[in-house]
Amino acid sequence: MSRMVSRGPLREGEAVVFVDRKEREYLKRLEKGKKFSIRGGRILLEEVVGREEGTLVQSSLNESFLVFRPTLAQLVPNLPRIAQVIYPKDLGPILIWGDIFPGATVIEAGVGPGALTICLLRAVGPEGRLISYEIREDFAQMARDNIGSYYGSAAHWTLKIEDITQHLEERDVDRILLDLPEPWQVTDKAWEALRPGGVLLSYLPTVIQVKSLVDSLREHRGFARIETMESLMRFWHLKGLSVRPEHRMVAHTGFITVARRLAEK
């Protein structure tokens, strides 16, 4: 059973997220015989063990933290990574325009630190399958401990250590999610993966590599409606009478180009 969808009191191996008074988050493991070492202070497992999220402890410097199962918009951010995450804001927007829906069989090359890659086990369901190539050996160790640690079990999930450009074999599928410098590399083998209708998802920093993208899928002739997007994040601060946008918000990180596989070319 997914790690991220219990109920009831905390429980020993879950992962919890620690919420100081200045509302910063630190996301830990409940691991037996453990202790937390937090801001210099110290928090003893059996003191989380067994309460209900939303509840209130103290380190041994008489800090207090609020203790919660993480939602997935505090996980990602805080999930130990050697590569950068896809941040929620374009985590949201991708599992929509991707159309991720259960029992869906999808693709993802590039999986980093395993953010999307928890996202889309979580959006297919058991009933489903995702596919991930990586690359490197490091990325992908890192996303079987993150995955691991912080989703569990996982038998719909296939990880495969090839260059996706060379070794992309499946047919009939469903979706497929880039997050490719060179996502135009893979444009013929992903209109034979896809069955008709099907959709691909590009994932990228720069408008200079999505136009090679863009052209590429246009020149291929077996796509439609391609379409690329940013998505741009403001929070906003409210205290009292003081209501206005913070002085800091999410803005670029990166486009989202979707497009529609044809029947034929």
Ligand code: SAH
The other form holds:
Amino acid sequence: MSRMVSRGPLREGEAVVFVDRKEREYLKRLEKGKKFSIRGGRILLEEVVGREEGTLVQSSLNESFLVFRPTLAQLVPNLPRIAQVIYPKDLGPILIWGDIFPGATVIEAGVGPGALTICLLRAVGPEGRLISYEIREDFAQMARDNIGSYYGSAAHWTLKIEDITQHLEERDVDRILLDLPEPWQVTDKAWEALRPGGVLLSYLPTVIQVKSLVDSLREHRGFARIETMESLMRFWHLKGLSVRPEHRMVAHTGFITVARRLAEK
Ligand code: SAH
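Target state, the form predicted together with the named molecule; input state, the form predicted on its own:
Below, the chain from earlier opens the complete complex, with every other chain and molecule after it.
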């Protein structure tokens, strides 16, 4: 089962989101023999399997829920996690500024709960390759579980439980994405691993870290077109005449820094 080919009536084993009256979302998998407890009631598997997306199902308390396969924007905030995920507002820009294309060979570190991993697997497609480095065994296990449950089988994915600052043996790589606290420790190794013209992208929560990274990229002399950006996304409330931005927004997540690998340094 791969999310890429999921269409038609809902099948056993698939991930779905139930949406309640107040637009709250509940991510579940349609596992056989499992009852879905939801807002105090229960939904039976047989109630859901065979339905089209966008239909209503009732819980044992007669509460109605819309059921859909999750989009990536619905999946990511609901992923089971023991570490922070990258949010959808940043995943979109990361895919474009990281220039992730079908067939690309991509390296990422670290993996955490695997939100970016799922996006990258989808973007490189079955002709591509994703090699993910994660230093912690428990996070790697969580990522394996999440990819298995919410992406499906991924023959084009390799997960390495290693410290990327110590081991980065791949060569001729198209893109490297770093979501870890000290990416400047990887500058040299990333240059060795990337092909000329390859893209290095880093995601960092503080500007002090961004400064350390950009300094290290400039000192290295093997990178050009170094750019840093952030993305702000403001949702809107539209109800009757109340047409205005939402009162709350996610004000800060992380800064994206990109650089191109030069042929020589
Ligand atoms: N990008 C992920 C979240 C990553 S959280 C997502 O979107 O879901 C950061 C992860 O980096 C943590 O799991 C941490 O264990 C891992 N990490 C930190 N330093 C690392 C290193 N040197 N090598 C590999 N992984 C590392």
